[in-house]
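Next up is one chain by itself, shown in structure tokens, the form predicted on its own.
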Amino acid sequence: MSESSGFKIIAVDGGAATGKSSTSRAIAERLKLMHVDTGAHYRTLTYALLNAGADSAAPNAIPALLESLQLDTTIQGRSALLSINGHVPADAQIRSPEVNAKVSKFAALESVREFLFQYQRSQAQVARDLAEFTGLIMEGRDIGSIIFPNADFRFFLFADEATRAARRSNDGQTDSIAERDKRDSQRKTAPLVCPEGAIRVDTGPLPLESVVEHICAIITA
């Protein structure tokens, strides 16, 4: 359970295009939570590493590059965004074809995940320190299993592959859902899993509002 009375930590995990971001943002608005998208963390870090000339195929050079990066948090509305060396890249930059092609490869590196681990955990204190937030909702692929295994609520979102592929296409992404799932679930460090005891939510047959209503009802019961 979270340490502060009344302060809730909510973990939302799932594969690509399962609705993590849209669901988490809507819940954050409804329940006045700080929203953290750890997928955006890996995209932002990938963008910075690519700009520094990093190659995911040469992992031994990555730690030295990471040491040159200073992480901080910028609040925009209810979202906490990762700032690297004082800069928050535009959404279009971290979702470019170049980043899309490399993000899962960088995210699979142990040095990269360890670099972000403590920063991601620290976001709970960022939310506690800001009076406008009643808690934290963090989304990703290892939140309920690795980052916040003792979160007050842990949800695992899933949907059938055809639905997810259609969502991905609508977002302008062309990578294979099956290939992304394979990379995420088979990586050595912090693989994508449904955390033991997490509440599974099938987002395939339900509209977003119904998913949000369902999860909010559990949290506020």
Given for the second form:
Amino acid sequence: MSESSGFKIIAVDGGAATGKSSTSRAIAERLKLMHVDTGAHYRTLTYALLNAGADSAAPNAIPALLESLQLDTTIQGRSALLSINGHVPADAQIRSPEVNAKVSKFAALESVREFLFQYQRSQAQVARDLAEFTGLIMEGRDIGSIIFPNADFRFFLFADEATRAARRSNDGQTDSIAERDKRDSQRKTAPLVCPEGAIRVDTGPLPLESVVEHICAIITA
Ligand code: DC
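I've shown you the form predicted on its own. Could you give me the structure of the form predicted together with 2'-deoxycytidine-5'-monophosphate?
So here's everything in the complex, that chain up top.
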């Protein structure tokens, strides 16, 4: 479909604090793409589940809680945000130390991943239906491997640990990124991997503008 309509799907994967969000947002702005941060999906869902009293160590209770949650999309600028039961939580709520500590545990549960799978795929149609977007850029851990394995472009971002830790503390966040990456890479369902054939980009030594420039040049070549 993308060949005939020009509509492009771009998948961006990588570990925590590798620059996925800043890079994807800037590319969305430049190329008029709809930006979807699937890490924010898992964070928003974790926040809602914690509020409902869920415990990732007691997964049997989670499917019933998920049934009470209605997912929808709110467009804000170039970003498509997940709303749950009509509510988009504030950034501070989904990036709190508590959510940072719990999100990869909930994200490892099959019921949680299944719950978001169709919703995340459906975002391509949301972008197609809105004339202001020429495509979709979706970032996460399993976008090029599971959600859009046939994306027009698949990128995998990485960076050295010192740079990533410095980025998180510059954001003012408490976050054990190495621990989260380990959990995300070792889980059974949809682990963090560099999808086969993805273009690897080392964001450690490069300023944001250079990463954006590099990726945009590949997409528009
Ligand atoms: O991108 P982020 O650091 O905000 O993501 C938060 C967590 O969500 C991450 O530790 C693992 C999970 N996640 C996932 O399992 N799959 C995705 N596609 C995106 C995020």
